[in-house]
Each structure stands twice: as C-alpha cells, then as structure tokens.
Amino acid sequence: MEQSRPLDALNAARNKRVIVELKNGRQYVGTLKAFDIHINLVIEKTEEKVDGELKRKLDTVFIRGDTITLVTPA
C-alpha cells in the first residue's frame, strides 16, 4: 500500500510500537494506539527513555505533537 500522506504512515503504525523523540531529547518507546491531526499520540505500553537509559515504564502516555521532533516504527 502506497502511503500518499504523513497521517497515512502514522495510520500503518496504528498498534505497532513506535520510537517517540521529543525536542527535551526524551524517548518514549511504545505502542501506537491513536492520532490526531495535531500528532497529538496515544503511547500503550510505553517505556520512557533518556540518553538512550530507561528511566521508567508507563501504561498510557498521551503526548502533545508540538513537542514530537521525530516518529518511527521501532
């Protein structure tokens, strides 16, 4: 399936993991559950990381898209 539009890569992810970057340089590993058109995301299963160290394990992380510098299947 060719992915035309930036949602339409986000909607692939849809229930796969997925790496988080935000722009403090935080990481958060997890499950993609949901989106918005804002990439406002949903994160089940998510692992928080800094410089690359697991810092905590979290269950449902909601993250607000402006501070996302980066999304990518894990």
Second form
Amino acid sequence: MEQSRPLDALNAARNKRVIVELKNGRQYVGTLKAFDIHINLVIEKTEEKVDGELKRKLDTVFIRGDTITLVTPA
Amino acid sequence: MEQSRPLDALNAARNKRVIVELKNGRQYVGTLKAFDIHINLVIEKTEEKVDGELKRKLDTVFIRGDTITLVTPA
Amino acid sequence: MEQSRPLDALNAARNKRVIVELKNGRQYVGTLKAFDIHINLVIEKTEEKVDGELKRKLDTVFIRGDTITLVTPA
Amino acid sequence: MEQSRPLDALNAARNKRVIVELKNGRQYVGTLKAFDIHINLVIEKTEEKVDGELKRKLDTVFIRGDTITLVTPA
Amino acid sequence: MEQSRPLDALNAARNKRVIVELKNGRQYVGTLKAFDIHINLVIEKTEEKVDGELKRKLDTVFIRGDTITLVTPA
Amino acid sequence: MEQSRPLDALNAARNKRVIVELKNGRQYVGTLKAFDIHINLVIEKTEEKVDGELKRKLDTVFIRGDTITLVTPA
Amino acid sequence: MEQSRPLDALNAARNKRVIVELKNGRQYVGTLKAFDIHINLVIEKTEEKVDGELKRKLDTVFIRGDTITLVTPA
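Now the other one: the form predicted in complex with a further copy of the same chain, given that the block above is the form predicted on its own.
Every component of the complex follows; first up is the chain already shown.
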C-alpha cells in the first residue's frame, strides 16, 4: 500500500482555501496557488487575521516557509 | 541485532492517534497520515489544545517539522 | 496543466511595488529589483514603516531572506 | 588510541534510562530506544517533568533533535 | 533582458558607505570592503549606533551574516 | 607556518576538565571525552552550575552542539 | 583588481587582539588563534566583559560561530 507524504496534502489543497498560521501568531486565509519543499507558499485573495480579527485584505501573498507553523483547509 | 531508528516510531504510528506538541506550547491531537525526514507531518481529525483545553476542531493539518518538539501516541 | 512555484510570484512582481514584512515587525515598501532562492531581496525607492507609520526613506535596500515573513504587491 | 565520538555515548545508552532536557526547560526521563545524527530520539516509558515535578506519564515519545540541549543517564 | 541578483547590489556598494542593521537593533555605518554568499560582511571606518546615537567608533568590523537584517547605502 | 583550526583546541582539551556554557546560561564543568564538527560534546564527571552555583552532579552528559556558546579549560 | 573576502579580515587578525561580540550581549577580548568557515573561533588570554565590565579572565576559549555577531580588532 502506498504511503502518502506531507507535501501531498499541500498538493491536494491547491486552488482551495487554506488557513496558514505563522510563528508570530498571525493567520492568513487564502487560495493556495503554489508551494515548494521549503514550504514557501503563495496564496491569493488573502485575509490577514490577528486573534481571529480581520486586519487586512491582500491579494497575492508570498509567505516564507520557515515562518509557518501549520496549513489547514479553511 | 538490528537497531531501530527514530522515524520507525513515527512509521509505527501511521493511521493511529498521536499528540503533536509545538515549540509555541500548542498541542494537536490527530490521526497521523504522513511524515517526512524534516518531521513535517500531516494529521487528520485534529483537535487543537492550548493548556489542555480544546480550542478548535480541524480536519487535515499540515505541520511544519521545525516547529515540533515531540510526537507521542494519544 | 503546469503548476506554478512560489518564486514565480516574486518574478511576476519584479519592477513593481511590493510590501516586504520582517520577523521584527518592520515593513519595507519598495520596487522589487532582485531576489534569489534564499529570498534575499533588493528593493528600491524604499519606505520603512513601523506600525504603519513612515520612519525612513531609503533608496536601494538589500534585505536578508531569513528575516522576511511575507512579500505582497503594494 | 581510538577516539570516541559523541554519538557513541548515545549508543552506549540504548535500552537504558536517560534524562533528555529540552530548550523549553522540560525534562523527559525514559528508556532510549533510537536516535539519529540529528539527535532525534525515541524514548519509552517516559515521565515528563517540569521544574522536577512529574507532569505526565507517556509511553513512546519521539523528540525532535533540535529542541534538545542534553542527554544524560538517569 | 538580464536580471539582476541580490548580491549585485552588495557588489555595487563595495568601497562605498553602507548602513548595516542587525537583528538586535544595532546599526553599523561603514565602508563595505567584502561580503560572501552568507552575507558575512567586512566594513571599515565603522560607527556603531544604537537608537540613532553614536556608541562606538571602530575600524574594521567583521559582521556574521545571519545576524543582519538589511544593508543600504549610507 | 601551519595554521591551527578551532577544533584543534577542542582536541587539545580531550580528557581534561572543561567549562561548557550554553545559550540558556547554564554551565557544565566536566572531562571532555568526545566532540564532533557540530560541536556536539560528551563530558564526564559533570557539575551543572547556574549563576555559578552547583545545581546537580551528573556523570556522562551528551550536549547538543547548537546550544553551546563556548568551551574553555576549567 | 582582486576583491577581498570576509574571512581575509579574520586571517589578517590572527595572533592579534580582537573583540568578539555575541548574540547574548557578552564581549570576549582575546588573541585570535584560529577560525573556520562557520566562524567558530579560538582566542587566548581572554577577558570576558558584560556591559563593558570585566567579569572573568580565561585563557583559551573556543566560541561557537553561530553565537557571534561581530569581530573587530581590540
């Protein structure tokens, strides 16, 4: 039986809405467009939230992988 | 006598419930679906806990390995 | 269908105004001139902002990649 | 005269009780079952202590190497 | 059209006055003499500033790259 | 004239008493038995000190290199 | 015209008095005996200073490179 790898989960989330959480506590909700092995991500139609509260609306956002704690479907 | 390696323990936990603890003190309890050599993990049917208290229910969660301190069966 | 990579988003932003946010909370708004795989960046005609307030005007700024959290069009 | 390497000390501790101390101040006392060059460890029959006080009993625990400060026989 | 790389900006600043800012908030103003791919730098005729205030005059200073946030012409 | 390398100093300290200081401020005084290029160390007959005060006596201690700031003869 | 590299500055300081400053704010003044590409250093006849005040006299000190912010002639 073939075993899945973590990046498969990111691949399955392409073009879908995801929540990206950073080490600094901020949350970015957007449509996942691209990722690489460092977990650098690009999301679009992005909402930035701090403590669950909408702070900014951004379109395309490049997020550096080493600042990310988790990614989950929105 | 063959010696086990740390990733063998993660492999033995596939499809089982695990507790994943992060450097920021948060705890994620879910079913381990995938991991890699960086200890990037994917868990499913996830409960996020802070100070032992349930904060959120999430389904699939990708956790970046460098934010993890430990993984143990739930 | 070809899949985009995160650095494609930076490439598309060349010679355009971008917001670069750092782990220390500072924000640099400038014209993206160069980047590499470490996400080291060079921006020009730069405004440094702290808490949304303009602190300094700088021209060319080299920013070390590991200090960056995100890059987004201005 | 042959010179020993640091991992020899971990190898000598296999199947013995060890104390593992983390950068966050927590202490894990367990039986060392596996380790690798990143100092990722697996211990069993684990006691988690904070300020010397028993917090939790866990069985198998995978600890990510970069969170460890030291390992010493219990 | 050829695309510039971030280190080209440092190269263009050789033998010119630069401001180097560190993760600890300190600022070093000096003449850039050398750099490498880790962004290790050597500057000369250096002024160290904390909160914009001159603290020390130093001549040659080797700065380890991973402590740097940005470099900009003085 | 041949130039010495930093690890030569550690090699010269083998089987001698050394002070190992960590990023968390703790000090370990012991007999240096082994080290590697990551500066992972093994010391024996170890005394742990915090603010110069003896906290614990330990025998063999494996210390992960990335937690170390300095090593000096005791 | 040949361009100098950062390690040339350290090489020029061999057997001379240098100030080494660490991320934790401590300063070590000693005679530079050895360094490598990680900026691991060995200094001799060392004075440790905190806030400019002499704390300890040490002879040979091995300093792990990743804890260093800068090196400058004393």
